[in-house]
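As a starting point, one isolated chain is supplied in structure tokens, in the form predicted alone.
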Amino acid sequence: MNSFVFENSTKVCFGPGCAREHLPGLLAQYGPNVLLGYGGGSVKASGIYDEIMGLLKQAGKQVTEFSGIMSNPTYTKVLEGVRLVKENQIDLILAVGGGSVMDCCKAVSMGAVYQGDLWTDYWENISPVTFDPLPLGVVVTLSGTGSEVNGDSVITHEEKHMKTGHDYPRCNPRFALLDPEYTYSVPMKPMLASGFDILSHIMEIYFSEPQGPNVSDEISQALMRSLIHSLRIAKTDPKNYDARSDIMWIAAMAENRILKLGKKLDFQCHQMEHQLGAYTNCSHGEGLAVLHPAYYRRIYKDGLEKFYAFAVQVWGISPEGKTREETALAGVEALADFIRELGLPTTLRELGVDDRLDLKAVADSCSIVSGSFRKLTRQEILDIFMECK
């Protein structure tokens, strides 16, 4: 395994009714003054919205809303938090919801405390965090990005047509709620779509060298394995709360860098999806589904070994009678047939992308990573989006 530090600081509350029963005794150690973020109203009506307000009410907290933060978190919204934070003089940031609402509220807690250019500095340089941003808290109600127990934060910048973040470790939140039945209310489609993002983490920290055995890769393996199932579950049976659960706690374990320690990580597809999702504003779980079997055929046979084990070892696939090439791509087709099991898209005209989209500029903008199996070229992801037209 490749040399490493290993940091998380966020205490995790998991199971039902934790937001309960430990809320309250998280709120005490801040401040009286609370900046709720959430997003629409998925979070009122499933009433996880009054549960939590009435236990900060209960707390005797004296609560900002920040609501209406969208898919795809703009640079925008998170000025307009900033300023709600330096007005009315927050102690703690509570995120309520799933992976935007926490990457927005992640950049609220950075710059209410930074006084220089928050996106240039952080964003587009990444300079490292010499500061402690401003304490934040989650609760989660929507499984997929893990970003409950890391510090990045997606941020999509509107008039550079840029959609980044980069990990950094001070700004885990303090705390985060976990509780699988939080998230029942969630509707089958973005569902599964955070679902597929959660086998993209993973993928993408699994098909990366070192290429032997190692820890990492037999963790992600198991994880991969469970959550394929546990979908399966949930697609037919969606408060089924082993799988619930399951899925839920993959998603925090596939984000909380254990399994990317020793490895160089690829996330070439997320690179890709970001900045189709800054020109498009597409579900990211759905555009990482569009692109990751036309990716994996692209560089299978450079990283023949890992993909000739993730077929055999995640989706059971026999390799009698077959060459390791052969079982391998098996093992991309057996990833695209789940895609479809899914009922998420295969292409970018179901994502709504048009032909008035300039993918030439789409691919241009894509930043080229070094932890691939291969280095694409900006035509090779040119061809890529192409071929998912």
Contents of the next structure:
Amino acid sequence: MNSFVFENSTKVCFGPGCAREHLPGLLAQYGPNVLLGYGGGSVKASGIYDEIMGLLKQAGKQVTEFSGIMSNPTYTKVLEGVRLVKENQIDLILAVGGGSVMDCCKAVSMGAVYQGDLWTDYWENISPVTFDPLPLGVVVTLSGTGSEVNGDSVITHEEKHMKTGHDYPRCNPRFALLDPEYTYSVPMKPMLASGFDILSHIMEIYFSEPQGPNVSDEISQALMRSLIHSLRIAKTDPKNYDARSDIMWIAAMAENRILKLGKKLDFQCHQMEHQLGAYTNCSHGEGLAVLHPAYYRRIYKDGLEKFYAFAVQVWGISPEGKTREETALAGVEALADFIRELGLPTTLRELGVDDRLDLKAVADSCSIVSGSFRKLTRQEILDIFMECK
Ligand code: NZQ
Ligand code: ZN
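Next up, the form predicted together with ligand NZQ, please; the one we just looked at was the form predicted alone.
Time for the whole complex; same chain goes first.
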């Protein structure tokens, strides 16, 4: 196993009613001024806003609202939040929402204390930073990104056409409240798209060196089987608690750094999707669904052992009568079938991408990762986008 340092500072409270049970005690540890971050209104329609606001008021907090955080949050929105923090002497940021709300609030927690140009230093140049962000707590309403248990905040700079993020452990939320019932109100499409994001995170970790048997990959296989099973149940029975709670915890497991220990990590597909998102504002999970099969058809021979194991252990494909390559490819096709089964988009057109989009510009803006089974060329990235048209 490769060397690693592991830390995860987020306190996780999980289960129905966990906000009522745990939020009062958690709030008592911070000063009176709270910035409440949320998205475009789903929290109001679902009643989650009323519950959280009631708990904040009972705790005697002075609440400043930071609303309208959009999917694929922009740096402009981050700066709006930073301004609110400074104007209201905020002691704690409480993010209530999905990955976009959590990421935007994380970015605000950094911007609120950083002296300098945070976009340039942190997101664009990835310069090392060593400061403690303002305390942040999160209440998850959509399971997918795993942002609740890591220090990553993925932010889009609109003018620069850049969507990027990386894990800064000091930016982990101080606490995360995970109530699976808070996710019941998510409409089917985003629920499944974010569910696919979870699968993508696990695959991006799994399909990287080392290829031989190792504990991370064994856990990943179990998580992928469980996730596929639970997504199938949630698709036909959205309020199935067992399925929704499994999905919520698998999302956290995929991104709490444990699976990544000792692995090189790929995340090339994420790099491509992020830039597609920077140019089109597409849904993250849906973009990944379009790109993954095309990417894996291109690289499966370079990671044959792992793709073979994926086919047999995750999809239950029998290797009988097939070569190792045929079995490995059958696993990739099983993944493509599953994407169709979930009703997620399989082409850029289905994703809503304009035919006139300059895919070469998108491809040229993508980072090329070093941890993948094979380092793609820029031409190959363009070819993948073209194949997905
Ligand atoms: O804005 P509202 O009205 O809240 O609606 C949201 C949004 O329209 C809705 N929603 C959330 N909870 C709901 C709900 N609707 C009804 N009931 C609820 N309980 O769902 C829609 C999508 O929300 P969003 O937060 O955008 O989705 P997701 O959680 O998939 O987050 C996507 C963002 O996270 C980034 C993505 O790139 C994208 O910007 N990622 C963050 C990562 C991280 N921090 O570790 C890693 C990921 O790979 C990813 O890049
Ligand atoms: Zn993702």
